[in-house]
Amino acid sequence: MPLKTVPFGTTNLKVPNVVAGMMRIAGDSDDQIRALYAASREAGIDFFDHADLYGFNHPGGGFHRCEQRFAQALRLSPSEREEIALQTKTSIVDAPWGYDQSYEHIVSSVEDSLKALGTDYLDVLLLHRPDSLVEPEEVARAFDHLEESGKVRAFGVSNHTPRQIDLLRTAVSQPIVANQVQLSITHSTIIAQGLSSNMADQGDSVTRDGGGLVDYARINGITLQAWSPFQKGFQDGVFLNSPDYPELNAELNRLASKYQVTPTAIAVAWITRHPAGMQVVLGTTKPRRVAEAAAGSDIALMRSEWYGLIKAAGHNVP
C-alpha cells in the first residue's frame, strides 16, 4: 500500500515518511532479512537506512556488516535495486573511538559500502555524527568526487546542529537534503524547547543544539529523519507499555482505539503529523511491527491530540 510521501530536501523527489532502518540485522538469517524486507515493501516502504558502523559490535561482525547481510540475503536484481532508495552513513571510527570526516575516510568508506551493498551507487550519504576536527573543504572535496563519479546522488548529515550545518555549507556546494536526529514523543526536546521559550523556570526553555533545529530545517528545506521514535530517552528502552509513562500510554491506547490502529502507529503519527514533513526511521526487525508503524503514516492527529501526547509525555505545554 502507498505511504504518505514528503519532499526530500530541496530535491524534486518525494520519499515515504516511514523508513526501514537496518541497524539490527547483523545476526539475522537470510529468511528473517527477506521477511523484514518483504513486510517493508508491502507496507509501502522503499527507503532503507544503513550505516557503515551498523553490525560492528556483533560477534563475527565488523564495519559494513549490516550492509553485507542486506545484500547477501536479498540479492536484488538491477531492476529491483532501482525500485528502492539506499541511504548509508559514515564518519564514526573505532579503536580508538572517534570521528573522521576527512576526504580519504569519506571516500574509502563509501567504496566499502558500495561493495558491501552490492551496488554501484548510493541514493543518499549522511555524515553520521559531527566531527569536531572537521575541515569543510575536505568534506566538499569528498562530496564533489562522489557526486561527479556517480557514486552518491544526494548528501546529508545526522545529529548535526544548525551551526554545524552552516559550517559545512561554507564549502559544500551540494544541498544538505536531510538531518537524521533522535526524536520521539518523550525524547522531543528539539520541539519542546520551542514551546517553553521565554519561561525561565522551565527546563524545556533551555536552548540546546544551537536552538531552533526544527525551524532551521524547515527554513532551509532540510528533511528531518527521526531515529529511535519509540525510545524514552537515549538508549533507555521504549515508552510503549512502560510503567514510567502511565499517562502517555493511556492516551496512546485511547487514540489507538479511536483510529483503529495500534499505539505504535499513534507514536509514529505524532511525528508525521508535524508540518516539517519528517521521516520516521524504524529500528525493528519484526515484520508485524513494521506494518503497525506504517499504519501511522497518514493519520492526521487533531491539534488537541498532538499537544495532549507531548504533555502526557511530561513536557511543558504552557
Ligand SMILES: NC(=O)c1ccc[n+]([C@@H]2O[C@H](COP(=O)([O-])OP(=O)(O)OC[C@H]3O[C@@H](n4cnc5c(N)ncnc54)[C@H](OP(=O)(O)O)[C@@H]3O)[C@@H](O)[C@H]2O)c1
Given for the second form:
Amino acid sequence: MPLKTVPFGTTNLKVPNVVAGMMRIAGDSDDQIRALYAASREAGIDFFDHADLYGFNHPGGGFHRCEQRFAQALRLSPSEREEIALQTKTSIVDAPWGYDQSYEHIVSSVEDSLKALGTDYLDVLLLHRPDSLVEPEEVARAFDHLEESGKVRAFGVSNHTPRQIDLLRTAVSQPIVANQVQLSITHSTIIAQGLSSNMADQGDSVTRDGGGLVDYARINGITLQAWSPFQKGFQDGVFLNSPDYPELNAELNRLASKYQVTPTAIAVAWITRHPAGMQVVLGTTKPRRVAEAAAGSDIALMRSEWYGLIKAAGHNVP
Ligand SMILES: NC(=O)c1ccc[n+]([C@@H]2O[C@H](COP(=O)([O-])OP(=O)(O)OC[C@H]3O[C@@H](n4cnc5c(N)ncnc54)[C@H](OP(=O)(O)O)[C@@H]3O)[C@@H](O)[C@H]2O)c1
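Could you drop in the structure for the form predicted in complex with the ligand? We only have the form predicted on its own so far.
Everything in the complex follows now, all chains and molecules, and the chain you saw is the first one.
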C-alpha cells in the first residue's frame, strides 16, 4: 500500500509521512545498506534523512561518514537519484562541540555533503541545531548562494523554537519548509506541554520548546519531522517492550491486535494521526522494522485511542 503523503511546507510538493533516517548506518555493510534501502523503497519511502554529523563518532569514521556509506553502497544511477529526496543537515561542529551557522560553514559543509552523497544537489538542507551566535543575514547569504547555484532546492531547520525561526525569517527569503524535532509517545514534550498548559506543579506544563512549537508550525505551513519516534527519551532505548512502560505496551499491543499491525505501526500512527501532517523519521537499520513501521502511515486512531496512548506513557491529561 502506498504511504500517505503530507504537504511539504508551503511548497507544492507532497512527501511521505514515514521517511528513513540514516544516522545509524555507519558500521553497516554494503549489503545491509542496500537491504535497508530496498525495504524502504518497497514500503513507499523515497525520502532519506542524513546529516553531515552522522557517523562522526564511528571508529575510523568522521563527519559525512553515513552520507558516504549510503552513496558507496547504493551507487544510484542518475535516474534513481531523481526518484528520491535527499535531505541533510549542517551546523553542528566538533572539537570543541558547538554550533556554526556562518556563511562559510554552511556552504563548505554542503559542498562536502554533496561530495559524500555523490550528487549535484540536495533536495532539502536543515540547520541541525540552533546557533546562539547566528547572524540571520549570513544564513540568508548562504541559502541564496546554495539556491542560485542549484545545490540546494529547499531549506529548513531542526530543533528550533518558533522565535528562532522568526529570527531567521527576518533575513532568509526562502520558505522554512520543515522543523525536525524529537517526538515519540513517551518523549512528547511538544504535545504534552500544550495539553497541560496553565497547570501548576506538573512537569508537563513546563515549556521546553520555546512555546507552541506545534501550533506555530501549523500556522506557518512548516512540516514537522519527528526524530527518535521509538526512543524512551534521548537515545536511551526504545519504549517498545520496555519494562519501564507496562501500561503503554499493553495499550500498544491491544491496538496492534485491533488494527492487525505490530505495536511499531501503532507508535508511528500516534504521530501520523496528528492533524499537523508530520513525517516520522525512522532510525531502524532492520528492513523488517521499516515495513512494520510503514504500516502505521495511514491508521486513523480514534481520539480516545490517541489520548489513551499519551496517558499510558505517563503524560498528564488534566
Ligand atoms: N535532528 C536531530 O537532532 C536528530 C537527532 C537524532 C536522530 N535524528 C534522525 O532521526 C532518525 C531516527 O532517530 P533514532 O534512530 O533515534 O530513532 P528510533 O527509530 O526511535 O530508534 C532507532 C533505534 O531503535 C532500535 N529499535 C527500533 N525498534 C526497535 C524494537 N522494536 N526493539 C528494539 N530496538 C528497536 C533500532 O535498532 P535496529 O536498527 O536494530 O532496528 C535503532 O537502534 C535518525 O536516523 C536521524 O535521521 C535527528
